[in-house]
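This document starts with one chain, in the form predicted on its own, laid out as structure tokens.
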Amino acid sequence: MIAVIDYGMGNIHSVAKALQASGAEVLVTNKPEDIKKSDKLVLPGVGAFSDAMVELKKFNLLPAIKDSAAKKPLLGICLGMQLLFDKSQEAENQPGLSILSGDVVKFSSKLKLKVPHMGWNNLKVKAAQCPLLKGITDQDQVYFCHSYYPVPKESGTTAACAEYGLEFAAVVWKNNLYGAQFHPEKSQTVGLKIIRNFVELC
């Protein structure tokens, strides 16, 4: 069973439904007990980084997630890849969940392009073994909608890159954990099969 966490915010029931239709038992929950008992994790998100952590702060969802992250899949989806990290400019005072290592940045204004990125971008696809990005290649394009990109600390946690302006973090990977700074769930075929990639891990 999928636990697809559920504190106001993100496109939960998307994420969800594309999570069923690649044959997962899926559970939206916002108890902790629930996220204890489920095989996989789910992280979605959409809005600002601080309201956020404020959100998985009132339902009590921090240790539960933590504990999980240390033995589970977990999948962190925009907003919820950025709240896997330590920190984010965009809420300086408002400390992430720091499972991965590194910092969430804006995209600069020096570079002079469309903050939000929103739209269509291929990845670049860095480390091929990563089991979130079985069959992906270079050609394959997913949908943005964010104004910050985590850089993480550790090299090779980066699994794709996009680029937008300059090369930042799409996908990342660390053992058991997943992030996609895109929305899977919004993004067609090429999501759905990074979707049942993520369903189909042991």
The other form holds:
Amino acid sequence: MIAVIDYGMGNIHSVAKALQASGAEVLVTNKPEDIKKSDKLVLPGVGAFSDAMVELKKFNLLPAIKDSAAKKPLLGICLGMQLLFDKSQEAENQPGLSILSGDVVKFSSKLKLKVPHMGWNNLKVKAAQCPLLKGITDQDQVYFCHSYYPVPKESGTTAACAEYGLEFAAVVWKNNLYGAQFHPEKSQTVGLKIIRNFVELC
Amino acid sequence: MLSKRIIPCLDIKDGRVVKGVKFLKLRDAGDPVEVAKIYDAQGADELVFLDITASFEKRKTLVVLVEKIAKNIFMPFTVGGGIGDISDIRDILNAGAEKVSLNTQAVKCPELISDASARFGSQCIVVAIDAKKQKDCWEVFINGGRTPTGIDALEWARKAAKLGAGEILLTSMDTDGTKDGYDLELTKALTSCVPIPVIASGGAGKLEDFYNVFASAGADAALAASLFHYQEYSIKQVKEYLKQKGIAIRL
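Moving on from the form predicted on its own, kindly provide the form predicted in complex with the partner chain as a structure.
Expanding to the full complex; the earlier chain stays at the top.
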């Protein structure tokens, strides 16, 4: 069973539907015991970093998430991926989960780009052996919708980049931990391929 | 490279797709879920659903429709029309929409933009502006284009961006429904005054119209409705044409 963590922030059901479309048994939950029971974990997220951490704490989910992150496949999507890191410029006083090391930063106004980075952009695969990226090439585009992006401390964590004024980490991967800055559940066939890759992980 | 987006818009009334020519005459063009599936298959980059009755009639049915759409398609979509407060926004995002579009209520109560973007993030807050050319400016109209506000559209766009809007959906009331092309002058003026993406809307009739709004007016996305609903062009045709003209497009 894949537990999709519902902490009251946006687009939970699209993620659940996409996982189900790949044949997964899904439980949308905000209960620590469900997270403990699950085989895999998805941390979705639309919203602001600080509110998200407050909600996760409110439901007492931090210990269960950190515990699961030590052994089960975990996929963070968009804000859910950013929460895995140490901290974000979006919330200076609200640290993240520190499951991955690194910070989340905003696209600099010096880049003179439109922010949010919104729309379909190419992935640049850096680690083709990443199980999440099986069958994904640099021709594939996925849907982004964000103003912040993670800067992992360990450069090996970045499995794929995207380019928007600079190269940033679009997919992170470390052992059983995965994160996507884009929305695979909204990225049509390419996105569903990535979701299926996660579902098929052992 | 970030692609320019082609966005079909479905105006919804009583759960059905309609398109108002200059916002007045309505014609029925089908079931929203079926239309959404067709556009998904054609490679639309996003969809916009505007509930044009929502400001005046009860709109709980909209949330049910949003859930139904999200169950059937895996692409981003925006929902607008009659959104009044934070709880409306939460309901629609929770039902599976990627973004909400605020129009009348944002003009009446601009704090809704800042509250909503603080709570849900700028990336899901679209501010829709209906603008009409006046003597020396473009004026913002609300209530589905019925009520003039005296507000300058460019100033309002700047303010909305500052308050935390993540995107502007700009409809020119002068070109909407004419099929004579997007309002390039207005779109260019607006894209150059805000630091957020702009979706141009109103007036698409030919392939070149899409090219012009990207190449000369700096739009990040182009929205069209009847052109696609009545299959004068498929989305694929539009995108292939743009790609061949050198515009960054996802095929």
